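So this first bit is one chain, no partners, the form predicted on its own, shown in structure tokens.
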Amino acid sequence: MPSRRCSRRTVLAGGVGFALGGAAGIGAALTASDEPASPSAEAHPFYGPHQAGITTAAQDRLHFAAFDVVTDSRAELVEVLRAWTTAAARMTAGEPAGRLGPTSGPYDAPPDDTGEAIGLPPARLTVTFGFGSSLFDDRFGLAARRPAALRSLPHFPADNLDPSRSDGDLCVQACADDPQIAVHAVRNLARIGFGAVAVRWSQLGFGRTSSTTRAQDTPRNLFGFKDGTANIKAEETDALAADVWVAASNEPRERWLEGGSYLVARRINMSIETWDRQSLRDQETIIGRSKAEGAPLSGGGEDTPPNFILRGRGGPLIDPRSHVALAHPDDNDGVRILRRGYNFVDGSTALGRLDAGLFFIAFTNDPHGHYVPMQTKLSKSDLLSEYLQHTASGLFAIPPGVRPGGYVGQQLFA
């Protein structure tokens, strides 16, 4: 009996349109079919007012990827940025990258697409593209357009950075429920981008550690704790719009960043052998919340608000240096960021430990004023620093949403 699933070949086949026609497409075929549809199946728009893979429900995978621009021609970068548009609306609506595909064309010729994902659908596939202060050079005649917030993370205390796996021109950051749809995305826009762009670093992770919607469920982290409980959701509109969305700006510098964010990357490894050391009070009292439920340890449910005044007999019954009282609102001015932090697991290091821990993925309309000090905070106090050591940073600003026959950042360089 022939798969109900919507393929890749099925919507070619089909001759479903390209990019928001493709999308449509796919969801009208999973509403006529009399079996739900899987999430796997689901197929994201890739054009619209805000990039997807911010708000978006956070997806189980992700391919993370910084590049270095190679070519010194304006004209050849804003070929590339419309290419990968073209073949990032295809792929995030279930097609190939390239019109021929894996499997046509040319015989003598390479494909314009790679193939590992022929028979595979969508699974939710979101592509972010962001901009490095290093593209705001003398290059591209685009330093006068550089936005005052893009500019380096500080060096914050106890980082370990590779310079090697920190920073770029571009990044791009491929969600999906499927492993091999985000490599796919990646894979193909590096391939398109070959002689122009290079990769940088990259960055593969697992099991999302944040929820962006009320509807998901909060994960876990590998220290086995829930993570990101207070996270902005994307029903909080007013938080997006305080807290994630850029504003419009009179400083012709800003405008074309309007309706865009900024996106924070951190590598941070974990000392997992040292952690699972540790007794169960210990971590709970590191973390500030109980391993089981994920409650403050001031009392109620996960989403019962801390009480960091309370006091039992040894003391608050939250340490104030604990991973929660120093990361909530409360402790800095109210402010909020929208994560889509990943768990990673690199093979082991030289000395048979695990190479793993978190991707931390930040999105924030002010970087130098939301998450600096924050993590400044962190480095300095947290008792959880302890078992962390940041290795990759990055910060990116991200274009707003693309319209149909548009490109990403096309704003910027108009």
Contents of the next structure:
Amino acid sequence: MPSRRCSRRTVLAGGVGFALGGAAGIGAALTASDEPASPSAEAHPFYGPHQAGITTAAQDRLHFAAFDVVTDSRAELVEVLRAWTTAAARMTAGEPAGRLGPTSGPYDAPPDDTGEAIGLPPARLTVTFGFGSSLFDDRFGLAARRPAALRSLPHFPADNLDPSRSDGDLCVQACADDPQIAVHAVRNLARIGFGAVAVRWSQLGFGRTSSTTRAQDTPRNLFGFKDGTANIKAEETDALAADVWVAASNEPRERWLEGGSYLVARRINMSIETWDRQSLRDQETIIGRSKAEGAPLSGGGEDTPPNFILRGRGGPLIDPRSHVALAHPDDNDGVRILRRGYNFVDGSTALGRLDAGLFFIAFTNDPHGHYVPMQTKLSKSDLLSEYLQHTASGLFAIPPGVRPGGYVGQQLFA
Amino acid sequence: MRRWRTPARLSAFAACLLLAGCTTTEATSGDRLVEVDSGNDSCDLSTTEAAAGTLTFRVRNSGSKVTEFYLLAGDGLRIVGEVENVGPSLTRDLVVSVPDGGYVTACKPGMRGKGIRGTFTVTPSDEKVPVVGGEAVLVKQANDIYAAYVEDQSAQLLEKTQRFVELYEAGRDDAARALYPVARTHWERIETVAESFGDLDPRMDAREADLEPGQAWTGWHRIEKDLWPQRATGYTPLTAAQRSRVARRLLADTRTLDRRVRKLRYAADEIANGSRGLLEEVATRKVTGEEEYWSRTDLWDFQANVDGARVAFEGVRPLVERRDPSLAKKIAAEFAALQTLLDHHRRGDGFERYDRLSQVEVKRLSDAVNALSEPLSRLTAVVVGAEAKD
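Let's see the other form, the form predicted in complex with its partner chain, since the form predicted on its own is already up.
Starting with the chain above, the whole complex follows.
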């Protein structure tokens, strides 16, 4: 992870991103500053073999947006992707979205950056782009390039999905340590895209719910528990190659995605008030871990592997239908996914309940082989599912990283 | 329908393993906090003396086996409080109200034998300690009342279901529609018990969205949609043969349920959990109008859940009166307040259709459910540990 300081005001165009190109998202510790940098002052490289925002140490804030393409012109779509790439690279480096900046340019024209990020550090912003299956219809001649795995997720038991905040032709995941920086990124990209693309839905998130590097602590979700302890970490290059990055393929419909991945997004509402009335005994039984340490109920510390057969009085110490038992790789043919979700609270409902939960994001190279079987099992049997309701869903193909001079998804349109 | 319950709420089968006399979850500190280190061959307490009142034994398992900790009366036989299933390196609190006297402590690494024992002295203090013991009669009464209630509701459910499926099979839809919410009332009153049978619940009470791919939709809500298809688009009514199949399946499952509930007995904490669970049903499915999506008869279910919750509460109420009278009073008052609100929506023998309620009225009901649910969630911790034998 680079920790080069760069103020949004002083960095010159084309600076940091290019200089560090190639190190994207691998978690390499590059320290170029001669004074200790606060994490939020860091800028992540935009360019690299993989897009940033996947193995990047999870930032604290999210603004995720899905877009529909409203133009029928393939050229216009490509133009948007080029413009987005340039703007994302600039904003990632802590620069304004446009060349002129928020306070310069013709006095009678609106500025080419919206300005709310003036004076703020880069805040480790990453912008990750993806393509939904609906993009691969006959509008842009992409039907023959749709990877086999890029098809709708099935209905899971008890799903209650809102179509108006599910799916989309394109997605943008903006993560940063400052919410204003994440929102600034999506806002400016949306503005650049107006006319060719339109925002379909967007979601704010706070408080990362996974750690994606070994140096990060496992955070807590809104149920108050540590979750995702067994997450794939950036340092596990073999696991990333096996379960996250799409491998080389001879299939024309898959080839463009080499080095990319798939992003599964699920908006999971939590019955917060009901959960809060469960006894500590029930809460720990349902999760399968202690609330204090996050240790499996079979004993040890947070990182101790759960022992699913160790018995106490009345059965295994870890209930076979607990969340940890059903979601653990040991119970899923060793399958692991890289989770990168965020908590969300969208105020309260008409009944005065928190409209809150987990905006689940996972990266996997085999959504139907890895995610779907696990989620089917969780929806059906997980004790926790009684307190959850999935309200939105999306599956996107995440193209590989961008080389300087290129644009995101270039391989698809080549 | 909900997915089957947590073991602690599986009233049907879970033996009451919780013998602890826990009366509060408040952590105590200072002279009321006793650190217990349970090793493979040791049981070390930070102190062997404490003042009467609510004590917290913080049990840490420093050994490699699953351990337990007991606080026993001076005779070394009667269990005052217990924590069990503590895995290696884990820490768990035993919170227990203890009057002054001599006690015995025991760690039980490996969950075998008499355990590693020591003596423990509780000195007199000003703190009022609720009376424990002498509750066997109350526990037996609670069980008798609740078991009889469940059996009676189940019998009525069977009787009305039989009549309902006859009407439905005969195509007498108006009569079937009238009986639907009446028959379901008996299901909803004992819902937490009924749904503890993980094989029956998905067949009898699944909503369409609950299904997993390939799962056939049967039960009450399948018939509900067929009787009230107005909200469905392009709905194809069931044929007479399909009606028969669904009807007979439901009746057969109801018979199985009735046979099974006759064998059930309930510990005090299970009854308390049942009461809380029924209110949760109200909060998750009824207030939101999700349960009876097609018929809009949610308020009947709402009332039935509340009925069942209140009967369960009344069963354990004498126990609660002894142990925490203010909680008993609070819960009773909130039940009454919720009932008053529900009564506003009565129409004849039944209730207003749920979609006729205004947003404000729904919010009022929801707030009243919250007001009751919060004290009700403390009920289990109060009654746990009351045993049928003293």
